[in-house]
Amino acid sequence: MTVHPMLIAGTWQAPAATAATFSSRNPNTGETFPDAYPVATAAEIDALLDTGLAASIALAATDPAKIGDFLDAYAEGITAAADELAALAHAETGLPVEPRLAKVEIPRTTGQLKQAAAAARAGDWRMPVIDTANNLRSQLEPLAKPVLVIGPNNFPFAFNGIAGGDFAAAIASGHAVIAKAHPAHPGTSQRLAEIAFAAVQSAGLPAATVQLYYRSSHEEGHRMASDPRLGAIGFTGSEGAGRKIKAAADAVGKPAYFELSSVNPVAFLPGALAEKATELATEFSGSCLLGVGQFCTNPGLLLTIAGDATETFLATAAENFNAAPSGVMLVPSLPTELDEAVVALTAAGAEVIGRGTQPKEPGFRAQPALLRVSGATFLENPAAFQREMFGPGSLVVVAADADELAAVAAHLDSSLTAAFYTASDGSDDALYDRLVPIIAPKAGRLLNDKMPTGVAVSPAMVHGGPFPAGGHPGFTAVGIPASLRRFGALRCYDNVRPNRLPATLQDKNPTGTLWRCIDGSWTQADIG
């Protein structure tokens, strides 16, 4: 059995012979992979923090162009190894090579890294503000401490702790990253770390700019999250784990940013269903079943009003779910958790109206599920009907009328997204105007006439929302340069001598293109 090393302080360190280890499993077959990965000890966690702190102090004073060079080189290295990486991730996650990994996720990942490289060089994420009358100057600056990035199981590249959006944002804003590999795809994470470290060396950055470990005990994880040597945390994963990390971080005032549970409500208003109930049912089913439902923006809760068009919609959607095959999920617990959620929802009063084919093949396979519940029953216990079904499952709430639908909306929890489908003739506009002020403040992204599943890598994208969907309603995990600002410390220079100011706050614009707010106006000009 091969026990793989961790990347600590610029070296691949083999664990002690007595170290605890774990192995991942093949989702397609259920078989355990022969390779093993170590559980980090207290001494190894300390080494990650010590060297990450030293690297972050150095990076805070490093030319951002060098950081950009690293991110570009890393993106190029991933592209060069794309076939190898896609095959490895497929084996560990069951996600298809084509088109999901090779054509969609890997290009998205390299695109994020390149956008982050450009943002590092441009410096606009710092948002410099200068008040010449009072000789005050302020901007966002690096924390001068490492960022712990913990990625989820469902995106082995685009949200990976060693390659994804949080990683790119933390590095581009001048921080070393301590990445925790997800135990479902440790081999993919290790290979990414090898490519990242080669790019670190070629760019001449501190050796501990990127570090990787695979797992720690709960006690060591809690200690790490609250350690003063750590600057911030970026976590994408389950609400249960996220709440524990948040508690540890909050206890010491550490900034931590989360992407957790979300049911992503979609309202199909009566006029829209009257226009094209069958087409909308097909669109919804495709979104919910896409990727076996393993997206954080999966439409898990539908809001409707009773009527003939609604019944047509539900009948078509139920047919689609009944015909859907059982799909491979990422880890063995997910199909079980989906089944448990269906049982809990039916016990609370929901009705199963569509259930996919029973899994017959080996591996971690989930049976799609579509349920319905009346608005009145939902209102009796709103919390019971907002349990996230991570996977190919969704619940339709059928309200008796607009007033009951508004009451349902008032009891919704926070989500990453909220979507509305309305009639083209304007017949739904009044109800839309009534519902949006109730629902929109509970979500980070508002959609019209489209499913929430896709998350474009755009400066205007918001992928976050109020807790517990996100960690903070003012920040986003996707969208550069905004995502970089999560890891910035706002620092003011009061009457500081000109030669002691950071270049971005001096009278001369250091790049000629950096946007700065000077005496109330955003400009690229020099002062004086």
Given for the second form:
Protein chains: 2
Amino acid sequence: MTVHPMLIAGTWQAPAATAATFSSRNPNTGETFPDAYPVATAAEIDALLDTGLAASIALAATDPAKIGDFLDAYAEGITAAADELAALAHAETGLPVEPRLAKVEIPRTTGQLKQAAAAARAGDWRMPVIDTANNLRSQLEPLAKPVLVIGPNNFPFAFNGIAGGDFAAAIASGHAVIAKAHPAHPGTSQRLAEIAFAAVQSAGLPAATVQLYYRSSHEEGHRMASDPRLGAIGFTGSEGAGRKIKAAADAVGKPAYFELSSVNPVAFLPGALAEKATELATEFSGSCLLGVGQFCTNPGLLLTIAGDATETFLATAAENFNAAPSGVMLVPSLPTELDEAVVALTAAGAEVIGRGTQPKEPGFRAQPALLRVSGATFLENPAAFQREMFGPGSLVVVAADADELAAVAAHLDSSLTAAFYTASDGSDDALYDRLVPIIAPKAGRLLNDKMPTGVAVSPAMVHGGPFPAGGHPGFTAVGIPASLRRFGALRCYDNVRPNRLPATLQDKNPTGTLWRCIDGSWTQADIG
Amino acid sequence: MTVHPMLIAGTWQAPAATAATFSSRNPNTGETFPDAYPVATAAEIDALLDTGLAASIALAATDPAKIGDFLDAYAEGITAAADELAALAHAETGLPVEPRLAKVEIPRTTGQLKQAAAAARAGDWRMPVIDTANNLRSQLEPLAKPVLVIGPNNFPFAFNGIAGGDFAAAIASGHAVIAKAHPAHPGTSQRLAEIAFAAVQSAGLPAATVQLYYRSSHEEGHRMASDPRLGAIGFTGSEGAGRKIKAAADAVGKPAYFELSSVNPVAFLPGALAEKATELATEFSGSCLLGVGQFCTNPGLLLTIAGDATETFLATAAENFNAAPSGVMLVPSLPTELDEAVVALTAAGAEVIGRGTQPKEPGFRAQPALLRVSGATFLENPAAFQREMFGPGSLVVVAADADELAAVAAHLDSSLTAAFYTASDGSDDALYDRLVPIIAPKAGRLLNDKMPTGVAVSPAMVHGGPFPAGGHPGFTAVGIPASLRRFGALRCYDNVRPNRLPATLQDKNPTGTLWRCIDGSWTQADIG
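Right, the form predicted alone is done, so what does the form predicted in complex with another copy of the chain look like?
In what comes next, the whole complex appears, and the chain from above leads the way.
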């Protein structure tokens, strides 16, 4: 049995012979892979923190162009190894090579890294603000401590702790990253770390700029989260684990960002359903079943008002779910948890109206599920009906009327997204105007006439929201340069001598294209 | 005995006959004032939250110009009542009417309110970002929940929960404020709330836009901090109370900002002292003794290297402290705590080198204190020597050499500020370059050749830093519009129909002067 090494301070360090290990399983077959990965010891965690801290202090004073070079080289390295990586990730996650991994997720990941490279060079994430009269100059700066990035199971590349959005944002803003591989895809993560480290070397950055471990005890994880050597945390994953990490980080006032749970309400207002119930049912079903529903922005809670068109919508959606094949999920617990959620929702008063094919093949297969519940029953226990069904599952709330739907809306918890489908003739507008002020403050992204599953990497994207959908409502995990700002410390230079100012705050614009807010106006010009 | 009412939902509500009450004391005489103020009950806290929530939902949809009108009217109301307010605050705080209250703090407060009014109208705090190709438009928006503002003892106007910087920022960003008066100046706070409420009425805002209570049980305070009806918290005060409020807010992921403790290191490097030790000693003494040292940016920890010039500096500073009169402090605990700190620092190995006049008059009088400690002794117990001496007290660390000073710097905790005095001939630059990367990441503001006590209200100011000096290193409590962003929720409008977009995200620039980042460029232009 091979026990794989961790990447600590530029060395692939073999675990002690006594190290606890774990192995992941093949979602398509259920078989356990022969490879073993170590559980990091306290000494190894300390080494990650010590060397990550030293690297971060160095990176804070490093020319951002070199950081950009690293990110570009890493993106190119991933592209060069794309076939191998896609095959590896397919084996570990069950996600299809085509189109998902090779055509969508890997290009998204390299695109994010390249955007982050450009953002590091451009420097706009720092948002320099200069008051010439008072000679006060401020900007966001790196924390000068490493960022711990803990990625989720559902994106082996685009949200991976060693390659995804949080990684790119933390590096581009001048930090070393201590990446925790998701234990469901340790091999993919290890291969990515090899490519990343080669790029670190080619760019001439400190060896500990990227480090990788696979797992630690909960105790060590919480110690790490509260350790003063660690600057910040980006965590995407389960609510239970996330809340504990958050408590440890909060106790010492460490910035920590989370993406834990979201049902992503989608309201289909009566006029929209009257216009095209069948078409919308198919659009919804496609979005909910896509990728076996394993998206944080999966539409898990639908809001409707009772009526003929709603019944047409439900009948079509139910047919689609009934016809859906069982799909391979990422880890063995997910199909079980989906089944448990169906049982719990049913016990609380919901009715199963569509259920996909029962799995017959081996592997971690889930049976898609569509449920409905009346608004009145929902209101008896709103928390029970907002249980996230991670995977191909959704609950349709059928309210008796607009008042009941508004009451349901008032009981919604936070989500990443909230979407509204409304009539083209304006007949839903009054209800839209009534519901949006109730629902919008609970979500980071408000959509019209569109399912929430796609998350464009755009400077104007918001992938976040109030806790526990997000970690702090003022930030986004997707979208460059905004995502970099999560790891910034706002610093003012008060009367600091001109030659000692960071280049981005000197009178001369260092790039000629950096946007700075000088005496109240955004400009790319020099001062004076 | 008069028991004063609380301002709840536009009504000055008399407390129940059974309500617990407290009275404040006159710092100049030590006498207890005859006025009593109620401790809010659970029912009253609930009323504040319920009505504050409704008002905040309304304010989130209110024309920001009306919010600006309120802030301007409030500033004018304070100016009109300035003499009365200054007299009231003087009686409650012992701070001098002239120049402090009438000439400095009240104008600063009304200036902040007017700047906040302008910021509300301008809307730049929202930082609109528009991606036209993807039709994604995002900006910061109000939380649609009230903000609890808990102000400190040391600024009865400029940081008062009902009138200060956090209040102005929360209101200008579209929130109702639930203000907790500091129990040392409840009468000043009540009078301010009267003026604020008159302005609320004249501007036609919801009655619960401003509310005031004076005190609650700790239990009720923590319940409030974690209540889902509350959107955010701004807290300036003691570290013990603040940490408990923070824990309650963090547990539910509520944004909460703190300013709890700061020793504000000031390094006097050898070349600077060689040039003008006496002059710098006087500059330091004046800053430390100003306002009886009751500033969060008071220079509480000096960093020096042993030498003749340092001894000259210390001798002059000690003389200044020895000659300093005892000063009236805000509350009776402060002189006691200063004395306790002197005892603790001495026990840990520091030496008292200057001590002001022993108080003979009545009232809450403190004896200024200057202490010194060797770098070696500091390094034996860095935490003990960073105990904040709130008031006219400072500890000078005299390191044996540059290496020892760097070691001391490495052990510093977070502060609001870090200042460096260096030689004009560049002879300190190497040491400056060595120390700044160690110290700067620990502070929100880095100063050169300047004491930290002044905090200009500027868009480029940073009054914050890592916890516990600040609450989140990415934000500032002083400086408009940056301080407003603490209370913003980032929201994306994805494919939202044009007529449903907020004015600030529509194609047409709503004011013609709003700065928006459109497709990567900041501009005041319309789209298309």
